[in-house]
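Form predicted on its own, single chain, as structure tokens, below.
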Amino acid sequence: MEEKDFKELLKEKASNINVFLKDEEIDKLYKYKNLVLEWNEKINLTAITEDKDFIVKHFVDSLTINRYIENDKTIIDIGTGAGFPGIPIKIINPENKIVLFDSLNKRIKVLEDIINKLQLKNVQLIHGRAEEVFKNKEYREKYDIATSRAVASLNVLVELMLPAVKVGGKCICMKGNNVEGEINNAKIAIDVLGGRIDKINKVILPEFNLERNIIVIKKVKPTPKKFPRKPGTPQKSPIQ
């Protein structure tokens, strides 16, 4: 796809979810796409490489949560991978501090290069396991918003996210379709970890008619100190 066509399609598809991109934001997103695909030849970052797919399944999908992002907040994107949704959210909310968190150091090195080339300011990179990092006072309950996309089932995910968020903050969990079972299985864990489900909104991605569900969980009380548990434990034995 030609650059002009890519940018026009990106603008159109974003407008379908009521995100109206400025030209400079579109330019940065286009450059970001190219950087991801360049690195993708050296390290596996994404299976989505066709331009139309990239626009909808990465960029528009990431931007579906923009309505829940307030100004002047510190956002941590847990399990960020190639930077989704954190980097697109940063590009259109430059005043917010973004922390990109991932367990694979190779991806962190890639993200460092991408951030430098995009000239993004006030972005922090953290390499580690959520189960270990969010036991540390330096990172525990320090963030206004935690985001996560396609990382784990909800009953596992909340144990990795809620300990990072300060009381009064929120987790934005990006899930696919058929989330009712996940939500039911996670209700006890959410309560135990200090959360409360605030919103569940369904979004249909344009062009592909793909259903997404955005689950917003408010942090209403501190997370008990014993959580998160040791690495691997949340996956093996979710809170029930």
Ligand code: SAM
Given for the second form:
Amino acid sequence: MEEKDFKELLKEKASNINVFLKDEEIDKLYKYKNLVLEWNEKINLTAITEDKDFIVKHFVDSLTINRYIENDKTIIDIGTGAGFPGIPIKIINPENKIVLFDSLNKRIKVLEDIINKLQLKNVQLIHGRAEEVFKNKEYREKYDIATSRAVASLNVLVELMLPAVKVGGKCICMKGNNVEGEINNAKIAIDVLGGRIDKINKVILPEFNLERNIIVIKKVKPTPKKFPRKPGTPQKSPIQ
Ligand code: SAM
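Moving on from the form predicted on its own, please list the structure of the form predicted in complex with ligand SAM.
Complete assembly follows, chain above in first position.
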């Protein structure tokens, strides 16, 4: 797809979900797409490489959570991979501080290059596993908003996310369709870890009619000290 067509389609598809992109944001997103695809030749970042898919399944999907992002909040994107949803959210909220967090150092190195080339300010990169890093006082209960897409099932995910968030903050969990069972299985874990489900919002991605669910979990009390448990345990024995 020509650059001009890519940019027009991106603008149109984002407007379908009520995100009205400015030209400079579109330029940055376009540049970001090219960087991801360039790096993708060397290290595995994404299976989504066609332009139309990239626009909808990476960019528009990431931007569906924008309505939950307030100004002046610190955000941590847990299991960010190639930067989704964190980088698109940062591009359209340049004033917010954001941490891009992942357990694969190779991906963090790629993100370093991408952040530099996009000249994004106030972005911190952290390499580590959520189970270890959020035990550490420096990172525990420090963020207003934690985001996450495609990292784990909800009962596991909340153990990786809620310890990072301040009381009064929230987790924004991006999920596919048919989430009812996943939510039911996670209710006890959410409560034990100090969370409360605030909203479950269904979104339909334009063009492909794909259903997505955004689960917003408020942090209402501190997470007990014993969580998160050691690496691998949340996945092996989810809280129930
Ligand atoms: N969020 C991105 C997206 O939607 O395109 C990447 C999704 S990818 C399927 C999952 C990512 O989560 C991987 O990059 C992986 O390294 C990271 N991850 C998985 N478990 C993690 C953990 N316990 N702590 C930190 N990162 C983790």
